[in-house]
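Next up: just one chain, as structure tokens, the form predicted alone.
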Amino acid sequence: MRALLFTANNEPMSVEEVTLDAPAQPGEVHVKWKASGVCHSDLSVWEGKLPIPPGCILGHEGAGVVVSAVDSKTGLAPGDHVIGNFVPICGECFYCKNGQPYVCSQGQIIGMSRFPFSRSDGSRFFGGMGGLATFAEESVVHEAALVKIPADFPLGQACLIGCSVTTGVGAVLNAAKVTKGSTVAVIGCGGVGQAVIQGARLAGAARIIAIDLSEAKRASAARFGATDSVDPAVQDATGAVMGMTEGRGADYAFEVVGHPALQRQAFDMTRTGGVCCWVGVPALDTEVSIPAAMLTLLNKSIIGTIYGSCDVREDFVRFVNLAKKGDLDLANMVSRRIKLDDINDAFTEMLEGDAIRSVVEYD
């Protein structure tokens, strides 16, 4: 089988033939991936901004079909359609037992503790985030990192629910709890940002302001529900939002890039008593300066969210059903469909181009 190997930060990844171990331990599942989104978080790992070392196979936004499973407690069986969950759920830690499985304390230990891939030279590779390794044609992962979905939904769209849709829509509905009739500003209109915009539309926001340097992404945002747009290269984004809201600012402001200056900008454009939600993940050694007194005196809230603060065991199927009803548009979030060999180019396009989401299709 073929896989894209991540062997060094900021160096092109190579597609090679690798050998995959058969599942052997209880809970291990052999999955044949059918589609994988190319997510900015994979790019951040490759750049060294997120602490997952080389010697692994990246990719965490995948959907596929179960080939086999060993003693599955969740009942996974050959032929089941599944979406990968990059924060495996142990079900036993403090967070899982208290309604926050998206920060499971054992998730990455469960996910990344196995090295099921071997290279021709004998070296072993582990799966990246959650152990999913969706940049390989097949993988062996723990069942805690998989969620069964209805078999009648296209896997080429379902893969987006594995990260971008869940992160963005969940940030709106679960974390910020956007209210009907409100004004929402969204900084960054890539894959997750477009999902935030769709989430705001689902929540009934009256005004949704898309802020992005890319004209193409702003145009896409309008199709997904944005009512207004701002080009920050032409006008000050904070001033523009203030001008649209009688000088108050947005009820909810989302930063979906992962840049400290933009996180501060999202705070500044949030109205008194409003909610600023940070969705993008910057490098771990960065900090943001916020006027401490204003946080108190203006009664603003800053909320961080990972994975849209979702319980994927319920929310994955929830989002599939919303898409089946036409309430979520996943088909048009796919900018282009590519092959495994094209992922390096997709990384470049994320850095320089207008793509919302490139999706790898497997045979």
Contents of the next structure:
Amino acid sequence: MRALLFTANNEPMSVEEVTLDAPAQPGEVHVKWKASGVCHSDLSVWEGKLPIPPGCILGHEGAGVVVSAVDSKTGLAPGDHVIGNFVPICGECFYCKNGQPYVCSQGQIIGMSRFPFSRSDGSRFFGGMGGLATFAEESVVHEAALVKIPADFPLGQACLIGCSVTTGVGAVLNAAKVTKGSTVAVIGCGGVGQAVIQGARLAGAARIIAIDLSEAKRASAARFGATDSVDPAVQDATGAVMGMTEGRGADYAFEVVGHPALQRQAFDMTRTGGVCCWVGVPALDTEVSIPAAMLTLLNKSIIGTIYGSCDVREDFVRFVNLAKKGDLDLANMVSRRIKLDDINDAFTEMLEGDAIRSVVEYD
Ligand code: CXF
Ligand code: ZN
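Next block: the form predicted in complex with cyclohexylformamide, after the form predicted alone:
Starting with the chain above, the whole complex follows.
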């Protein structure tokens, strides 16, 4: 079985033959991945900006088929089609019991405590975020990190629901709760940003302003429902949004890059009484400054959201059904279909700024 090994920060990764332990503990599931998106967070982990150490297999946006399962409480069985959830759901902690499984306190412990892969030199590898290791042809994953979906939906698109779609559409529908007829500004139009735009379209926003340096991303934002666009290299983004809203600012502004200066910019372009929603994850050692009085005096809200504040056990199937109806366009979110050996190139392409989503396809 082949897997892309993450052995050191900022060093090219190589695909190697590895062996995978058979699932043995109750709840363990052997999955054959069929497709995996390449997410900017994989790049951030590789660069050392997110706290997941080398010695693992990256990839957290995958869909595949169950090969076998040991005593599955959620009823997973061979042949089931599944999407991986990179925040596993323990179902027992304070957060899971109180309707916030997206911040499950046990999730990453469940996900990252098994090392089922061994390299030819005998060293063991864990499965990265959620233990999913979707940059391996197969993985052994805890059922807390898998959601069964209908078998009649293409897995090459379903994988996107594992991260970008859920994070972006969920941010709009579950976290910010965008209302019909509103004006939405989106800073950053990669995979998650495009999903925010699609979510805003689904919510019935009247005006959706896509802000990104990349012309290609602004063009695809228009196809996903953006009504206006801003090139921040040419125009001050806050000024442009003010100009489009009679000087008020957007009802909702989403930051989908993960940069403190842009989080501040999203706050500035949010109207009085509006909602500024932070979706991107900045480097852990950064801070952001906000004019202290303005949150109160202008009745603005800043909200953070992880994983679209979704309950993946319901929302994954909800997103599949929206895609089946044609209300969510997943097919066009895939900018390139690649092979496992091409992920280093996909990282380079992401750094260059035009890629929306590369998707690895397995045989
Ligand atoms: C991120 C969210 C913050 C932790 C790492 C993963 N989301 C998806 O890429
Ligand atoms: Zn991701």
